[in-house]
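A lone chain, given as structure tokens: the form predicted on its own.
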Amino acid sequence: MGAYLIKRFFLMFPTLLGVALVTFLLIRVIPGDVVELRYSGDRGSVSQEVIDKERARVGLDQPVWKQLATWLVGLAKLDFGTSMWTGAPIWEEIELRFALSLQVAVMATVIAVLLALPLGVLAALKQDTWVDYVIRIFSIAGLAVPSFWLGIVFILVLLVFFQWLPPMVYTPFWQNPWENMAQLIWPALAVGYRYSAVSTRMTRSAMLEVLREDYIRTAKAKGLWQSLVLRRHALKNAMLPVMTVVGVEFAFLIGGLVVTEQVFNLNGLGLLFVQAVAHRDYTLLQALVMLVAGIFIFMNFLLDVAFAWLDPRVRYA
């Protein structure tokens, strides 16, 4: 198993390099740059000399290959440089927003798993009964209802029926846990419900497939308790596709909650992505893409580790 994990670990680096190259080149294809955007309102009063000096200050006057080499060297040192728009270090721009987005993603994942696993297993055990139909309606509704719309409903219900609104200013958990949870539990519930709908349907499908296998019928024929058959034989094997869905969705939540963050007034990575694109802030946008790509790749590595632990056939292959 050690050789398998070492191989999977080192495969992450060429993937990251490929993402870095594609990201750098695609961003340069976007028309305009941060300097043109900054002086677009003063086009008549700003001389070309000023624009050229500003481009030189942010490094846009250098050849593309040299910009790429400088960025890759900084990336190898985990130094993303400074923002072209604000001039602040990119790590400072990302730090607080990343903590917020990560906490929402973790809370939404926990809520989704706590809902999806028991509901998916119950739906598979009670296939084609009223219990199964209720759970399927619950999951289909979660897929159909956008999380930002559900967030708006949460806010209206809290305001109309309880005359209370969640705090509008983000407070880190270590400063005031109560205010932090009072603000982030609602977006986590809105996102986690939709997230659980996908996981519930996957859990149900995987359990139905596993429960029809011969080794499950053999275990039942030997007189094993149903709870033991489910826990030791069925659920462990059904978890492989479910874990894939959970891992990929978790990585997506880190930077993909733009509208939900707007609804709950959260200044997370999703909003920072939009601002970086709007400002043509190449360095910040490259750093954000690499951060999210790194999370996706690392999550895939953890899934490979989990698969090797759950399924011995992966290790043997």
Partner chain sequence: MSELVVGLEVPSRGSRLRAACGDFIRRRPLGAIGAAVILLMFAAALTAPLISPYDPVQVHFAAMLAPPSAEHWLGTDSFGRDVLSRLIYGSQTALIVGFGASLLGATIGALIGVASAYFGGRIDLLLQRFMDVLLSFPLIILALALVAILGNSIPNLIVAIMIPMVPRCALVIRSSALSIREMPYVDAARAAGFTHSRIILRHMLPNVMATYLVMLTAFLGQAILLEASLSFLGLGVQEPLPAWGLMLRGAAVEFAETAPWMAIFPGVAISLAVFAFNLFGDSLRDALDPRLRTQ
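Alongside the form predicted on its own that was just displayed, please also present the structure of the form predicted together with its partner chain.
Chain alone follows, minus partners and molecules.
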């Protein structure tokens, strides 16, 4: 187990390096740069000298390989540098927004799991009955309804039927939990529906597979209570693939809220990402993408560790 974990741990780094390279190159192919954009408003009136000076200030006058080297060295020290657009340290730019996106992602995960487990198990137990069909349609619809549109519908319903709008300004949870929840519960529900749909489908199919196993029949045949067989024998084994889906979706949600944040006017990582693209803020973009991809890669590592811990077959393979 120890050797496997160490190997798996170090396997993260080539992927991270690959992500860093792809990110760096992709971003530099985007036409235009931050200096050009900053002065695009008063084109012509700015002398070449000023532009060159600004380029030198943000480090764009360096050859590309040098920029890459500087960034990689910074990355290794977990130092993302400063934003090319605002000049502020990137950690500062990201901190609060990360907290917001993380909170929405955590809330959406809670909603998704609370819905998915009972629905998925129920659908599997009642396979091919009307209960199964209703749950399946509910979850296929969850994959189809765009979360940003669901957000619009929530706002509309709150406005028309309750004459109430969620607060527009973000309040950290520890300052005023009530105010904070009143704002963030809606985006969490909007993305949570899709998330729960994915997890419900996985729970259902994993349960169906496990319920066909011999040991379930044995457990039933020896007269164990149905609920005990379900919890101890079936659900425990069906949880592994469900965990993967939940984990991966969670990792992607942190950066993938882009569109939903727009609807609710949330100042999260997604909005920051869209702004960074608009400003060609290379350093901020690189940091954001690395952060999101890094979380995903680390989540996969955690899942593998959890699998090895929970499932002896993985451990000894």
